[in-house]
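Given next, in C-alpha cells, is a single chain: the form predicted alone.
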Amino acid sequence: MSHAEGGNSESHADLPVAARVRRLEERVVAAGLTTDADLDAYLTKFLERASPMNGARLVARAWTDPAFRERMLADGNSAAAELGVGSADPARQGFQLRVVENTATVHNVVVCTLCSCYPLALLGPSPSWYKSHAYRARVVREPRVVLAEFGLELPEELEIAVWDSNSEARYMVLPRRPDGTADLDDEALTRLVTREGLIGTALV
C-alpha cells in the first residue's frame, strides 16, 4: 500500500523555476543589491555546508533523546536549527521541513514528481537518480517494486508511505534505529546513516 502527498501542488504551476529563478537573479543584480560573482560564492559556500552528514547527526540524536525525536516530528525545522543546520523560521529557510518516521508496520519513501525538491542542506546534493524522470514517475506508482530495485526488499506486510515534496514541503525520513547498536555514540550513529536512508530507499 502507498500514498503520496503534495505531489499536484499549485507551487509547480510555473516550472520551470530554474528560469524563474535566474530571473529574479538578474532583477538582483540589476537593483545593485548584489552580483553574479557574489551569488555564486554564496552558493559555493553553501554547498560545501551541505551534506548528508546534517541530516545523519539529527537521526542520531532523535535515536538517542526522544524529547528531541519529539520535537523533530513535530517541527522539523526547529529540530534542524537546534543543531545549526537550518532555520526554525520556514519562511526565512524555504520550505517546512517534514520529518515521517519509519515504524515496524510503515517505511517511507520521498519523491518530487514534478521536479526535484529536496533539503539540501540536509542530505546533500541530490543524486542523479532523485531527479531522474523514471524515478519520479514510477515511485509513486509501483515502490515495492522500484525499492526491490535498489536492493530494498521489503516484507508485503509493511506499509510502504510515499511523500512527495513540493517548494514549501520538503521530506525526510527518520530510519529505526539499527539492532545492536545500544552502545554507540552520537558519533558512531551518525555514521550508520546514509543519503539513502534519508530518502527511504535504503533501511538506513
Partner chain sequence: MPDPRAALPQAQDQPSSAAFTLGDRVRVRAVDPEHHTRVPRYVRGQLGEIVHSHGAAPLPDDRARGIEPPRVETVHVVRFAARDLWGVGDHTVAVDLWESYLEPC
Second form
Amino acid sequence: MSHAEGGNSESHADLPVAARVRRLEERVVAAGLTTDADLDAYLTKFLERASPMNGARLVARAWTDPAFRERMLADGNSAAAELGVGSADPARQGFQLRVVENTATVHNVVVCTLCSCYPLALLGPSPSWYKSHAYRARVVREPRVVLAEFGLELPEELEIAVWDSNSEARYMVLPRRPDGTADLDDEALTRLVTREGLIGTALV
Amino acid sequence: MPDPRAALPQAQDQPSSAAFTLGDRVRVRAVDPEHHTRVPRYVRGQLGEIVHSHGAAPLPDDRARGIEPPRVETVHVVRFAARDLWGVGDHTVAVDLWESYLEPC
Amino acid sequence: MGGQLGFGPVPVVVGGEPAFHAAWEARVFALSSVLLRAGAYNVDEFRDAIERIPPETYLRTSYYERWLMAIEDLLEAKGLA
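Form predicted in complex with its partner chain, following the form predicted alone:
Up next: the whole complex, starting with the chain shown before.
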C-alpha cells in the first residue's frame, strides 16, 4: 500500500494514463471482478439517469407545493422517491439526502473538502470546479470571495452557511424562487434551476 | 467521490444511544491519527454547535482498516463560526462528524 | 485541504462541460463504482488509498488519476488483480 513510483513493475506508473487504465481494466476483467459489458452498462445507465434535472424537479415542486417542501426539508430521500428520482431508503439510494433552504437571511453553499462528495444522482456528473483544489480549500474560508468568482456578489447582510459534506449524507440547496415566476408551471420552473443553484454557487 | 452504494450502512445498523442532541455545544477532539479519519484538520480542537443529526453510520476509521464489525455511531452536523476557525469571516461552516470525534464542553 | 490558501481562483466552467474530459476518465469512474459494488473494497478504503498518495503527487495529479492510483493500490494490496 505504498503508491510507489518506479520499482513496482505491476503499477505501470510510467505508462501514459490511458494505457494504464486499459491495463487495469484488463486485469480486473481477467480476475473475474467485472466484465467489459458491466462497465459499459454502468456508464450508460449513469449518463442517462444522473442529471441536474432531477434536483431541479425537486426544487420546482417545493416552490409550488408547500407541504412537499416541508417533507423534503425533513426527509430528502422520501421526497425524491415521491417524484421518482431516488429511493426513500438511504441505503438503497447510496446516500442520505439533506436539503438546505436559502432564505431572505441565509444563503447556503455545499463543498466536500476531504474528497469531492456530491449527490451525483440528483445533480448529474460533478463539474470540474467542484473537484478543484481551489474550491475545496477556499470556500470554507472565504466563501464571499469564491462566490464572487462565479459572478455571485451577495449583500453583506446575507449570512453564508457552508456545508462540508464529508459523511455519507449528501447536501442539496433549495434556492429561493425568483420574483416574477408566479405564473410558471412546474415544468417551466424546473428549467430555471441550474446545477450551480443546487450547489449554492448561483442564486437559482 | 464514487457512489458508495455497495458499502453503505445497512438499515439494521443501530448506534449506541447518541450522547449529544440538537443545540449541544461540543468540541472536536484534537486528534491526528496515523490511520484514515473523516475529521477535517481545520475543525480539530474547535468548538461548535450541533444543528442536525443524520442518524447512524459505520465509523470510517474502522472500515478503512478492515475492523469487523466497525463501530456504528450517530453522525452529527456541527456548525462552527468562521471567526473561530480562521480568525476572520462572518459565515458559518457545518461539518458532519461521527460521535466519537466529539467531546462535550 | 480545507482552509488552505494559495490555490488561486476557482476554475469556473458553468455549462457545456462534458461529464468526462477523456474516455479513460469515464472508464476509471465506472471501474471504481463497479468494484465498490462488487465488494472489492469499501468506500472508506478507497478514500484512504487516495489520501495516502504523497502530497506532492496528490497535488500534481488530476482527480481521476488519483482514483486510478487508488484502485491499482487497493487491488494489489488485496491481491485481487
